[in-house]
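In structure tokens, the next block holds one chain alone, the form predicted alone.
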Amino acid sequence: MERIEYVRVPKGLENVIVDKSSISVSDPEGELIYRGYEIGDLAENSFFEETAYLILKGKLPNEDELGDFISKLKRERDVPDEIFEIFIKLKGKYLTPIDVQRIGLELLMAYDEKWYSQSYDDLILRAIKIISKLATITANGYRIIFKNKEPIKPRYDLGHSENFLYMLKGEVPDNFSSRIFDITMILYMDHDFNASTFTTRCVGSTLSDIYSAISAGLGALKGPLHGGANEKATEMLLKIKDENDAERYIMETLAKKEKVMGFGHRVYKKLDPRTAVAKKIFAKILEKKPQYLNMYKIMLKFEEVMWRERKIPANVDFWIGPIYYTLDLDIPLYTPLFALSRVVGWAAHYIEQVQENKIIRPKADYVGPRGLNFPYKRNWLSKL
């Protein structure tokens, strides 16, 4: 018989190739390249439903593709009003807005008659209804459960950071406040193999439907080493009065050898480029928004004293949660947000996963016990 060969790899998959994705690319020396696109160029010229296209496709659509892509995106906004009578039933419960996510999505299958299909076509088509009922479920599900408010029903005659945004706070934004927020959706849409893509992948790869595999992915990034990163900073710079006070905070908790949220990355080393994105579009609200001058200069001294002290840069929720803090935006929304953006990523795996598919079924490097004989002798099998 053939001796298998095993291969050891780093604890946690650190840098190493598990597969092959023609969708994303993260470079540690600061890259991040979107079908070929760069983030930055992407996130300065383009908006969210053109972006989504390029991440599911494959390609920049012509004039017709994405007028023909918005028009279903925009026609999937509608969410069965039984779920949100389910969303009443739920107040108080101990949920948060991520468990909200998950709930829906997986009601929504309940509602497609071909949850079930592989074929690319239909994946494209289920992919389009998760991305558009996603994002009218978050704000909704947040409004019924968590803010005691009425559902509001989508507008079509808007885009779809535009619609969302309505639909959560009741009133259709100013066009710089949803352009910002388009731009944050560009940034956050996808990111290669990180844990809750490579998670939609690993179940994706028993051919387990799509809404089961986003519905994992959502699971992973509410972990508080994956996701929550862009919450937790936010609320950390909350409590800084000022540039001396920051360095005061960061030397000490330093010293505690405690995390400073915001900042590492397990890709980038050097910069993360969705941050210099970030950092732009935050020079762009101070203009506007001059109050937050204090919290912008809390932030580079952040950056400054974090990179004199470990060599460690800031990573993009360092600067997406504070740029939502300007918006207006619930804290405890903002991992919920960067899903919205992500599902595009996660559909876009799954498509690519069970096109080319292989099962995704590692083994463990066994350091328990062999050998210890069971104390009961029940004989089970001789008394049958």
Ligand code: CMC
Given for the second form:
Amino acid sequence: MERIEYVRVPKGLENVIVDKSSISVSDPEGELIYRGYEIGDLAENSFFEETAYLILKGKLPNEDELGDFISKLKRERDVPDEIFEIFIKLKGKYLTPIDVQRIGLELLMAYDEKWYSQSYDDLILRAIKIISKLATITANGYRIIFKNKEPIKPRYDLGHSENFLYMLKGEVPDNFSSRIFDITMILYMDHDFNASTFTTRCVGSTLSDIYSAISAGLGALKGPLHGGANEKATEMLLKIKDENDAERYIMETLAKKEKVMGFGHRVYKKLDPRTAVAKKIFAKILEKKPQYLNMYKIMLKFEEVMWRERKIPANVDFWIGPIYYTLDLDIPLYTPLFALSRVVGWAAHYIEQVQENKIIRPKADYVGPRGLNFPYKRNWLSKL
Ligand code: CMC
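Same protein, different state: after the form predicted alone, show the form predicted together with the named molecule.
Below is the whole assembly, all chains and molecules, this chain first.
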């Protein structure tokens, strides 16, 4: 038998490149690129639908392609009423809004007769369906289950972000809020082989369907070390009174060897480039809403002390959670909002994975016992 040479890689696959991808790349020096374009450039100049097209299809759309993509997204906004009827039955259960996204997504599959298809064109259509309907599910699932309110039908004259905020709140957002929200959606859209994307790709690598793969991605994003950090960081910041209190909190947390939420990153060791954009957004917010100045000063203090003490920079979640807070969005929605955008990346990665597939199936370094004798000899087969 041919001898297999196993390759041992670091725990957590740290610094291990596992496959090729042409979707996005994050660089330790503080760069993030989507399909060749730098994140700051896209955040300042693009909008959700255009960047989503870029991520999914690999190139910027021309005017016709963009118009067609936007119309398809709009046509897919409706969600079957039965899904909302199921949501009504889930009121008061032990669920968070991201679980509702997962449940809603899996129910959506039941209404898609080609859920299993893996042809490129069918997958792009499935991606459009999922991106668009997940927004309706998120807004209305939250309204129904957590707010005891009626669902709101999507509007077809509004952009993706605007329509989402409209369904959530029941009123069309002002331009300032919807633009800021839209920029955060660009910042969150993709991030090479992060944990939830890799999860999605693992499921895709078994040639399971796109709904199952994205549902798994949602499960991975929920964790506080990943997307869940934007909620945890905001909750933490709201308990801090001023800059002195920030210093005290960090020193105590580090002394206890606990994590300060919203800091640290597997790739970025100096700067998460998304925080540079997010800080500019926060500065704009302060021009309109000076009541958040204290929060801003506390956040800068956190950055200063974490860098002084551990040389650890803030990550995207540290800044975006508080931005959502200034937009008057409820904290339990922050990770689902991250998902509303990252779903574009998950879909693109799923498609890339199944098109050049090899099942992802590593080996464990088994450290358990061998050669034990099972003590109860029942001999089932000999008695049959
Ligand atoms: N607070 C305090 N210490 C930290 C932090 C933090 N937030 N992050 C890393 N460290 C320390 C860590 O204790 C370790 O120290 P030592 O070498 O002395 O044991 C060292 O820095 C390396 O950290 P690690 O946890 O081994 O690094 P990792 O690459 O395995 O994990 C991380 C990366 C993001 C999971 C981690 O930094 C973390 O838990 N951060 C807090 C949660 C968070 O903000 N997550 C959002 C991640 S970014 C966007 C997203 O994915 O949503």
